[in-house]
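We begin with a single chain expressed as structure tokens, specifically the form predicted alone.
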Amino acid sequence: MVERTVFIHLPGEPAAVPAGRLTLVEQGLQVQASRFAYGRRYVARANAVPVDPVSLDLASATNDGECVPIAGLALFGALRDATPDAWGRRVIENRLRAPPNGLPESVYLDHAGPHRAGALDVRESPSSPPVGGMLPDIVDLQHLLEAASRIDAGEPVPAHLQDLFSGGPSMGGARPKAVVRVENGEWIAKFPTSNDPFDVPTVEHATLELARKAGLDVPRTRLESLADGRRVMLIERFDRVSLAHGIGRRHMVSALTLLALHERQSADSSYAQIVDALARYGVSGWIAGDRRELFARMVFNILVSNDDDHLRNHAFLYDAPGRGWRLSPLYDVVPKPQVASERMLHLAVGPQGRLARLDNALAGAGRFGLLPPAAARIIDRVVCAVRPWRDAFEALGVPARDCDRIASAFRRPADIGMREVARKL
């Protein structure tokens, strides 16, 4: 049995305080159940937080008493959010010399960083200082990419490149990354790897600007290109804020999360779903707003080819003012070239389940709380952005070849039922 303390940065505040008491039961390398108890002085604070929208309400605290996940999760959903997956998790286990995925989960949880997602942090007791790292500047990014290489490639990473990621993880996902410095603020640097079968970093860069046509929320992304011309993608960092003395975090959880789901059942979900948990858990007076948002997100996924849209790619920021939960911006959206002219999405769609045409959106629109009208408009406004694709993207840096090698992925309207869309303009 672990015992940990889980602390989180409230509001407008740059330092976190202890929330309450994490108890982890492991068998091995596998977390079996998990209990929270919020402290007395945390629920007393005036601008507390949930840890968990789900699974720890703030009203649960008035009992005394622990708390277990809901729906039969072994670990809270917000704590997984906060502990590294994929990347981070390879990181870690370099640092440490372990083998893939061979280490309990409470050393990931431990070890993420300073900079792990979101607004929580973990340590040993209510005392414990926050663990101290490095953040490094834009002007690493040749030295941090050659030591994310060596951890792709599973060496080891040289001491004098060690430092470059003293600050932990910091972020989950499959691919090399790290939290580095931009204008004294946050931003996540997005590496190539070897095997890549095209420039991701500058695909990514071009898709999000894309999105951003489209009238989508999309964060800051910059493309920086390296001495050996090798390129990465820069965003910045949605869930720090700016604040007079440092920098704030602001808390978020995935849409897994609001869900109550495990990763299992990612595949078996739908954006309705989504849609429901805003209904329940978002800010009144934005909720309408997220939900176009996100259906207008679906049918640009629809039209470029992005099957990488889980649960664990929808994330939700907490907003203070309203007391509830509004959608973040876009991330993580990388045009998927197939040959295959019936195509999925990872999510539901419509009433065709995954299928991935806009008819299919349509039809489904009524979830959203939109009418047929409205739903034409929004996926026309998409459609009209992203036709011309090819010229934004050689206009991006984006060459000629790898805008050949991706044309696959970008579906024509026509083949997808735009006609029946159409039809409701």
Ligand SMILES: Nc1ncnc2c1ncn2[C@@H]1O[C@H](COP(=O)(O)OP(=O)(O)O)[C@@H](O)[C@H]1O
Contents of the next structure:
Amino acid sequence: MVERTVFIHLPGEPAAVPAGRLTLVEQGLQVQASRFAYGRRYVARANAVPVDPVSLDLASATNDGECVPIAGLALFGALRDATPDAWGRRVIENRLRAPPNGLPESVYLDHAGPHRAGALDVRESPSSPPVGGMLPDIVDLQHLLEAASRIDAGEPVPAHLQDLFSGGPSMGGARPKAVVRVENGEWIAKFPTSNDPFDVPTVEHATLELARKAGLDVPRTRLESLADGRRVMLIERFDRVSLAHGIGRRHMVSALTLLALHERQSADSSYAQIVDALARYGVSGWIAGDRRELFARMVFNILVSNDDDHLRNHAFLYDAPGRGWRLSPLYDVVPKPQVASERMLHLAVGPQGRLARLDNALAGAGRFGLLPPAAARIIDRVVCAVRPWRDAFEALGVPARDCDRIASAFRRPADIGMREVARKL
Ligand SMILES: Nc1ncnc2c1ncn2[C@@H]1O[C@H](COP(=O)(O)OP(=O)(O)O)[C@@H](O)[C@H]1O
Ligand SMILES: [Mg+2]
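For comparison with the form predicted alone, provide the form predicted in complex with the ligand.
After this comes the whole thing, all chains and molecules, with the earlier chain placed first.
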């Protein structure tokens, strides 16, 4: 049995406070069960934030009792989100000289470091100080990429590069990445890998900028060219905020957590379920706007064949004034070239399930609270923004060769039900 104190950075505060005690029951490497008890002083704070939206309601935490995760989950979703799922694990294993996924879950939880996703931190006891760890600067990108490539290849990182990841591995997702300081903010650097089929950082950058043109809510991004010609995409962290003294954190959970699901259930889920979770945990006054945004993202994913739209690629941020959860800005959208004309997204779109067609999206729009004309206008807006993708991509530095390689990802609206949509306009 492992006992830890969960800390949280409350809104506007640069230092974390203890929120409660986490108990993990582990068998081998796996967590079998977990329990959490809020601290009495934490619950008494006027600005207390729920550690987990679905399993750890503050209102029911008054009797100092222990809670267990709902829906038979072994670990609270919010703590699962505070632990890296893939890349960050490779960084920890590299440092501890362990094989892939070869460490107990509590070790990953302990070593995710102070720059992990969201506002949670996990420490030994309520009096444990935060782990230090400076973030590397953007000028270190070339060295960071070298260290990341070693980690990706499962090779030891040379001593002179070790310090670059001393602040902890921080983020999940599969691709090599690092958190870097840019001016006074925190950004995620996403690196190229040796087996990329095209220049993924440049294409991801261009895709996110195209999404911005389609009216989607996209964090600031930039593309850095290294001396050796390789490129790195940078995206500003939306779970960090600049404060007068230091950097504050925003509590963030994945859609997997807000839906109270296990990882393996992601592929059986739908955008409509995210809408339902928003109705339950969203912020009144913002829910309708968040649903429209989610609908537009789904349409964008259909048009660029981004079928990596799983439940960890949608996130929610805690909104302190509204005491609820709001859809985070967009991230991790990359066109996937393919030959088949019948394509699927990861999540179900409408009545025809995961079928990636505009008429399927239109037919399912009612679940998003959208009448057909309103849904058709959103689809039309996104279609118009995506149509000139090639000019936009070339202007953003995607080489013509790579545009050719990804061209099959972009759908012709007429082939995927635009006629049906146009009838409602
Ligand atoms: N701009 C951002 N701000 C805060 N967190 C982010 C941002 N972009 C990504 N993340 C978090 O980092 C994780 C990994 O990033 P992602 O872009 O999905 O990488 P990958 O392509 O490897 O899946 C995401 O699941 C999300 O939790
Ligand atoms: Mg991802």
